[in-house]
Every structure is written in C-alpha cells, then in structure tokens.
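A single chain, nothing else alongside it, follows as structure tokens in the form predicted alone.
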Amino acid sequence: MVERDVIVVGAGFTGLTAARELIAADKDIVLLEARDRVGGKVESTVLSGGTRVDTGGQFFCRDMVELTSLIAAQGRKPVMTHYDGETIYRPPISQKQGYERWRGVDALRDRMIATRPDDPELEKLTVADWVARQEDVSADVRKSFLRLIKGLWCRSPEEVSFAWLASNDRRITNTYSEMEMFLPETVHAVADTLAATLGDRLKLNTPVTHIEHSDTSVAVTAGGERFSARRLVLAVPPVMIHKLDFAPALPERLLHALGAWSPGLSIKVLVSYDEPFWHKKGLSGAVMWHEPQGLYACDASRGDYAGQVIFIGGPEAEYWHKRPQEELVDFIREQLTAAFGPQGGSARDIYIRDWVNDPWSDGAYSDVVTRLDAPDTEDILREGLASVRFASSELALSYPGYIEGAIIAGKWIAHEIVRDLDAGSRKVNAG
C-alpha cells in the first residue's frame, strides 16, 4: 500500500484549495470525496428551462478577496445582484419604518461584537438570553434580530450559544453586502475547475467509513479502499466529523469540542418568471419577512433569466422539511402572491434544495454551536492531533461560514501541514 504524504478527506472548496496548496508544496496527496460532484455545500443544477444555477453557495462580495481573486484567475466575471428600488417588508410596513428597523438591527449586532470576548457571564447565554437583556433596546427590534439569527446562521435563537455568535460574527468584516454579486455560471463551476486541475488524485463517491490514527501516521478506510498517509485532513463539517469512526477513539477534549456543534437548517428556493416583472414596479425584488421568521428573498435575475432566491432558515425550514415538497411549494406560491401580487404567484418553475439532514453536511450554510459549556471549541479542533488536523469554513479565522471563509481554511491548514512535514524531515535529517 502506497503511503503519502496527506489524504484530504472531503472536496469542499476547504479540501480543493487544500489539495492545491498540498501539491504546490510538492507533497504527495489523495482527496476522498463521498460524494459524486465537488463543492460540498455548494452545488448546481439545470432548471427545466436549460439555465444553470447554484443550488448552495452562491452570493459574494468584493472584500471577499480570495473568492474574488480565484475567479478572476478562471477568468469569470460576476454579475452585480439587482438591488434597485424599493424592499418588500411582510406584513407591510413603510420604506422608513422598515430603514429604521433595520438600522436598529445593525446597532444590536454592532453592541453584540463589541462585547468582551473574555467575559465569562456571556458563556452562558444563548443568542434569545442575551438579547432578552437589551431592554433598552424596542421590542420590534429585539424581534427582527432574533429573525436575522434564524435566516443567517440557521438555527433557532434559543439554542445558539452568544459568545459564539459574538466571536464568529466580529470575524465577518464586510463593508459591502455579502450578497453583492454572484456567477452567471455558477460558484460550483469554479470548483468543478480547480478540481479538473486534480487529476487521479481526486476519488468521486469515496466515502470514508474507518479512520486509524497514531501520532506518526494514518489509515483511511474509504469506498472499500485502504489509504495511508504520514497525515490526515478532515476537511468537513464538525457534525459530520463527529460521525466518523476512529481507531483509537478520538481523545474526550476533541468528541466533547465536535459534539458542541449542531448543523445549520436551510432550504434553498430558485423562483423562475418569464420576466423580472418587479423592476417595472420600482422593487428591487427583495422581501423580508417580519412573520413568518426566517424567510428572505432576492433578486436573482441576469441576461436572460428571470428569478428570484428564497432563503427558508432555522425553525420555519425545519417545519417544511418534514412536509410534503408540493406543499411547500403552494406556500411559496401563496407568499409571493401577498408579497407581489398575482404576478407574484405565477412563477414558470419553483426548485426547492432542502439541506436539512443532507446525507453529507448534514445542513447548510454552516454549523453553529448550541453548546453552552464548549466555550474553546474552534481552538481544540484547530489544535487537532499529531496526525488528524480538522479543517473547514466553520473554523477559519475569517469568514466562517461563508466561501470565502473555506478558501482561507484549506490555505491555514496547507500552511500548518507543510510547516508540518517538512520540520519532521528535517529531524530526520538532522538525525
């Protein structure tokens, strides 16, 4: 049996841009991917009128440089996301009362990152805790607050620990919207690219079911293969690595740090018309929903595609995914209906990607922590042991959660790999 230098467990953009970074250091890798595509949680599919579209990840701005700089380097320009004209607020509520409610919001987020990060009364407190204490603050906006945590990281404010949030939410330092711009062509086909660049090296419905570890090496027993390696990268979500199978088990510290995670609850809708009928009226095609939580939709409209993006997040995606799929589409339906008008109602398709309890993230966008007593949870899975190190957009140290963020995990995690590898061979050399 072959040993190499690394095995990349998982093809998200973490293990793709790992992979890349491993073999421009000259090291010897194999990636095991389980599923049959790349990408992870992101992923397309062809709607029923030939246009391609993202089906996970999708949206992204200028400060998300690594992002922007990759597909420049493939040559790809993004289309801006329309954003002109007036926002839709359900129930219906005026262009200034919804500005300030907003604006309101954004001052709660602002006093949440600027909050201690070492004081130890906060670990103890959910997101529903700490805003709860706000009183100063009106009740509308404490509401539409707990709404974005439902919407943006997917899981219900009672459950989401707040030093956590704190600390995730001052690594996202965008100044333009996160959701700017996105590609006519895709996301996804920017990592079906950087994984053409692979090769061989690349194994499509590989899942792994047994891992075996000492401090020196590792065995991966994956789609009835065996692999080893002097080095193993986990560059998958904390909930599925805490579904893994270790030989021996994984140190109490780490199944104590990856059992604090809890995965996001999402569902993507992709609405398309025969025409972006809401530019006509002046609307810039975004709704937010006051009631029901957890719903935000978007302009998603370019050349000559004509669509809309809704978001269904936390609680309210939980509930349809255990619903039958048409009724969630007549739901759709009746939502766009109120928000539009009879236009509204008379989308040409509604595909629905629903990635609660996906067989392989296990949900989408991201995992959250709902743990209260795992306050250094990123640290210890960052730290990982000799031979197993963990990886993914949920730990980077910037932009967690997003694209972007998995694209600096999988470089931190090169980085920390060859550092690795090469200070051991130099003992050995030394020796």
Ligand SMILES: Cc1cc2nc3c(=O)[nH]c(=O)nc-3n(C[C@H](O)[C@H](O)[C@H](O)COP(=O)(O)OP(=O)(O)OC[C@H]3O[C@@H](n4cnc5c(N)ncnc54)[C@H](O)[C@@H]3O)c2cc1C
The other form holds:
Amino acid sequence: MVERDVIVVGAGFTGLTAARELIAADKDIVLLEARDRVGGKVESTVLSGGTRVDTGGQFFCRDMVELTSLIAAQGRKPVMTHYDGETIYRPPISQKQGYERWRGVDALRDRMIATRPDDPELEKLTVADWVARQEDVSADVRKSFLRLIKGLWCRSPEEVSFAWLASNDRRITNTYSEMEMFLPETVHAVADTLAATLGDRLKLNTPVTHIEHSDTSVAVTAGGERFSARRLVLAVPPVMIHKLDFAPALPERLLHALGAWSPGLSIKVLVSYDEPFWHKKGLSGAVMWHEPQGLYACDASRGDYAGQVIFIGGPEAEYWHKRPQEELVDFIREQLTAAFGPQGGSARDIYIRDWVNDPWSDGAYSDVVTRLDAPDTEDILREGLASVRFASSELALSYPGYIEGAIIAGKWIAHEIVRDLDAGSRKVNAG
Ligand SMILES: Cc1cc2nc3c(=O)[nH]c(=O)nc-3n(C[C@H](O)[C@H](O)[C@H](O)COP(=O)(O)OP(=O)(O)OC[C@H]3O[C@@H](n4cnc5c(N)ncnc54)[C@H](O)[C@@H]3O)c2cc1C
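Alt. form predicted together with this ligand, vs. the form predicted alone above:
Following is the full complex, with the preceding chain placed first.
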C-alpha cells in the first residue's frame, strides 16, 4: 500500500514549485530535502554588518515573468541594479573599444543561435571547435566569446558541447539584461515564503539515497526513513541524479543521458564597502576582465548597503577552489585595486561562497553538457521512467539554468504528473 501520490525530492525552486502545484491539484505529497534549508542553489547569508545577501541565484529581469509574478504575489519590490556610468575593462581599453568588442560577441552569439539545430556536423563540435571555425571574426572577439562561456556556463569551451550550448542559449530569450534587478530582502526569502506554505509536508535534513521503483509505484530511503508513493519527482540537477542508487538500476539510455552532464564551476564573492565610491566617479561598478578569464564584477548596492558581487567561473574557479581562501581574498583585493584604485582594495568585508563540489549541487550556476555523443540527453531525461520523473532548471523548455527556468520546470513536471496520475498509467520507451 503506497502512502502518498507523489514524493518530490529537492526543495530548490523546481521542487518547491512542483510541490505547490501538486498540492493545488489535490495531490498528497511529501517534499524531501537533503539540506537544513530550502532554496537549493538560491541561498543567503547575513554579512558581518547585518545585511542579508544572496550567495546563490540573485538577479532577474522583467522578461522572467514567472519569477517576477511570484515576487509580486508575495508583495515584494525589486530594486534596479545600478548600471549608470562607465564599465571598467581589465586590461584597460577605451569605452568605445569595449562597446565594439561586446557588439562583436553579441553578433557571434546570434550566429550561434542561428545555426541549424538538426545539423549533424555541429553535434561533433565543442564550443572551442566551432569558434575556431569562425575565421572571419577578429581574434579579440573570439577570445571574448570564449571568456563569456567560461564566465556564464562555468566550464572550459574545450569541453562544452556546441549543439547543446546553442540549444540552451536559444531558450534564453530575455531582451532586458538578466541582471536588471534583485530583491533587497534576497530572492532566498521568496523560497522561504514558498516553503512556509507546505507545513509538515516538507522534510529538511532528509537526503534521499536509495530508490526502488516499478511501473506503478516508488519507495525511497531518505534520512533513515522509508517513503512510498505512486510517483517520484527528482527535482535535482542531472549530476545529482547520477549519484543516486536505483533498484532496478536505471536503463542504459538514461545512464548515458545522465553521464553527459558536468557541474558548472563557480565561486560567488560578495564585497562590502562603506560607500559605493564608484558612483561618484561616474562608474557603473561593473568590471569586465579579459584576463584573468571568467571574472566579472557588478554593483549590488541598495539602500544603505554598498557592495559589489564578483563572479568567478570555469577553470579560474576550479583553480581557486583548490587554493586557501585567504589567497583568494588577497587576489580579489589586488584585482579591485587594479580596477578602481586604492579604494577598490579597501573593502570592509569579502565573503566567499565556493560552489565547486558543493555536496548537494556539485556546482553552479547549472550543469552543462560536456559529452558530444548524447544529443538527445534532455529529451530522454524529460521522458524519465514510468513512475520516476526528472525535473530541474537544466531541463526547462525556457530559461534553462535560471531561477525562472526552475519555476517553469516545476510547473511543467507537476502538470505532467497530474495528467499521468489522473490517466492511471504511463508508457515510456523501455530501452
Ligand atoms: C552562485 C550562483 C549564482 C546564480 N545566479 C543566478 C542569478 O543571478 N539569476 C538566476 O536566475 N539564476 C542564478 N543562478 C542559478 C539558479 O540559482 C538555479 O538555476 C536554480 O536555483 C536551480 O533550481 P533547481 O530547483 O532546479 O535546482 P537546485 O536549486 O539545485 O535544487 C535542487 C535541490 O535538491 C536538493 N538535493 C540534491 N540531492 C538531493 C538528495 N539526494 N536528496 C534530497 N535532496 C537533494 C538540493 O539540496 C537542492 O535543494 C545562480 C546559481 C548560483 C549557485
């Protein structure tokens, strides 16, 4: 006798959304989360000065209508990211050169998006292979494009599948900057508010380790307890699904599809100052590093808090993950001094959140496809098994890798499960 309709595993935005939608459809659910908090890759901390800040997902824009609607429904008001003023480029170049470089990168991105999704030649290429073929584009723009991949997708372009990246980027359709705004009280507070509606259906500190499944039911072992249900939603990133133990074992096609993903490598650094001194200098606060690659800073000041966020992505994050954090703090001070002068190095506080090898997400901002022999990995994972389904921001049909994508994925999987439960059974590819 199964206890419930659905077990949802993972209380990130995908799992929280799926849980709420399933409850709204009158399904009996439990949400199991490994950590002692909800939010997954959205989390927050309180800095020494008392300000609560996002240490994971933070920014969004008005095109992301699921997230902005949710924020509005919770009565929250975003603040706009400070963009006015000049960007600093490292090594230094003029504003005009910087603008032209970015126009070139944008054009290359458009060219990538315009490639034919069904071109079998492209499936054999890494991003670095494809960029090397764009011989009519200047070396500077090509290098900047590769830097963008390291910074945004947080892996080396020599590893990332070109066909996957093009497909992924086609689904990120915002016209406003994705860093247009953020929430003063943190976007993590949005997750907390969602969780507060779940009552004892939410179980924290309950990591799922073992999953038994048949065509009609599932039983999971989690935190020493056993839970059973008619369906299971694994709302965790693909690399984390791959670490779970299934009985019977997952079919080869699913193992192959899961093995195509690698975690992004990223470190988020929050730098606090006594005042946003760069505003008075006519600077936006943004710093774009051409060297070292994969480094980007932007202003995250609001109200009486003055601060910068620095993102470190890809091989640079992998390097710093292996070094003592004090060395990274010194490196950040050096970089900020070189960019802004002595005031840049006079930060009051430097807080580091290293997501590389995180125990429950393995990395960030999202998993990326680093194998070239699994072009249909997303379709296979979206299909799942008769009673076990997979959902995460990575698998979202729109805005994959973003909080918006996680909400979209959560709504999608809840809709699928409700339809499936109401129909009574589900047929999937048995291969
Ligand atoms: C540093 C950083 C900056 C980012 N910046 C932005 C941004 O500015 N804007 C934006 O839109 N997005 C950003 N993102 C990405 C965004 O946060 C994610 O895409 C999104 O939150 C993913 O949600 P999810 O629910 O799909 O997965 P996750 O958030 O990874 O949730 C999965 C959950 O499953 C749990 N879990 C894993 N394994 C188990 C298990 N065995 N048993 C039980 N529970 C388990 C995890 O603890 C986690 O809570 C950022 C991410 C990071 C880390």
